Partner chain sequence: MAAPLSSLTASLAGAGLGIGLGLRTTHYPEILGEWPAIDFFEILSENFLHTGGRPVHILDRIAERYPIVMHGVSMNIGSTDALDRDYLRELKKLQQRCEARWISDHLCWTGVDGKNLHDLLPLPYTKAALRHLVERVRMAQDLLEQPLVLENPSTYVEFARRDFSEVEFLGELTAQTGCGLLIDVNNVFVCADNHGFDAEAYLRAVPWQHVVYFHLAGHTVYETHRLDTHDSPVCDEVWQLYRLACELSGGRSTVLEWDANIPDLTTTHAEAQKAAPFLRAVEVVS
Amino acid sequence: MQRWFAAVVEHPRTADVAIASRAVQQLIPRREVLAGRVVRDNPRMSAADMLQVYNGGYLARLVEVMASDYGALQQTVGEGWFEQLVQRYLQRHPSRHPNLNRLGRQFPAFVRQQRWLADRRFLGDLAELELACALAFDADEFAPLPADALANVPPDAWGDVRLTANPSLQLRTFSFPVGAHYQAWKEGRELAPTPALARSRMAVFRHDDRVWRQQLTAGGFRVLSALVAGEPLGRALERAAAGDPVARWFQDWAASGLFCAVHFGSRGAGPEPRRL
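Would you output the structure of this chain only, in the form predicted alone?
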């Protein structure tokens, strides 16, 4: 009975269509429903009409959940097209976890696959940015690295220093400059047409209970990615180009709380790295 009710409620069409569908009838035959043996009719509504209240409401709530995470995408494509997009997505990726924060995890990849969508590559990038913001907001709590933590690192240990990124940090590369488009949406400005291809790189993170976005240069992205992957500082800095403002990058990253622990010493040899 529970599986039948869930199948009717989750069906993308109306309840009467759901009741007659092959998958739903494998659980309970339509004739049993029409005979009033499953849901009793009342003087005002048939069983299908009563079920339709839940059928439409379930989808509407999930569309609202997706719109809360992908508001810029919704405004870009329009509410009607966004609802159709979410309906198709839920057919492929139905909600399977009690935490609705996980509902849209596959959405950017799904958007990029929709050939019927004009500008699907740009829209996929925009969805990827919004997913990064949602993940950063929902990440575990953490304590940023104190400003004086690196002062305790011995001078001869700098090359082996390893930094632990705060769990909210999301590093993303995009084929389009979606940051400007997203900012325009955040500020309530009119959204511009799809921009031309232009590679961009971004760090998305939570700091002081707010989600922030920081544009990165190619060198900065390489160095920060290496540090997040657990490489020692000396090896990570090899990814910077001559003349890159490495010192300024670290000042910005530390001030933004991108790291929550520092270790020094070689992994896999000698004593365990120490946390300051």
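Residue numbers count along the first chain shown, from 1. Quick caveat, the model's predicted, so the values are computed rather than measured. By rigid core we mean the largest C-alpha set that fits within 1.5 Å across both forms. What changes on going to the form predicted in complex with the partner chain:
- Comparing the rigid parts between the two forms, the hinge falls at Leu59 out of the candidates Leu59, Gly219, Val161, Pro177.
- When the larger part is held fixed by C-alpha superposition, the smaller rigid part is turned by 10 degrees between the two forms.
Having seen the form predicted alone, could you now give me the structure of the form predicted in complex with the partner chain?
The following holds one chain only.
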């Protein structure tokens, strides 16, 4: 009974169509439903109408949830296309977790796979950025590294320093300049057509209870990625190009709360990250 009911609720068309579909009829034949042997008759609504309350509510509710994470994508493709996209997504990736924040985790990859969707690579990038923002919002809370923490590092230990990244930090590379498109959406400006291919890199993180996006250069992205991966500072800096403003990067990153602990390698360690 529950499998039948769930199949009717999840059906991509209507409850009426679901009840008549072969897959659903393998669970309970339509004639049983029409004869009133499954759902009690109601003088105001047919069985299909009553079940439609659940079928319609299912998609509407989950589209709303997905739109709360993927608002820029929704506005870019339009509400109708977005609903279709979510409907197909739910068939492939039904929710299996009590927290609805998890529902859209596979969405960027799914969007990129949709061959019927024009601009799917750009839209996939946009979805990836929105997912990064959602993950940053939802990540564990940690106190950022105090401003003077690095001052305690002995000069000869700098090369061995390892930094623990703010757990909300998301590093992403994109094939399109999605940052500008996303910013236009945030500011309520008219969205431009799909931009030309242009590689971009971004750090997305939460600081002071707000989610921030920071464009990174190729060198900055390489260094920050190495540090996040746990490489010592000396080796990470080898990834910067000559002339890169490494000192300024570090000032920006530390001021933005991108690190929450410093370790001196084999010579000892700073304090463990402090969980708020």
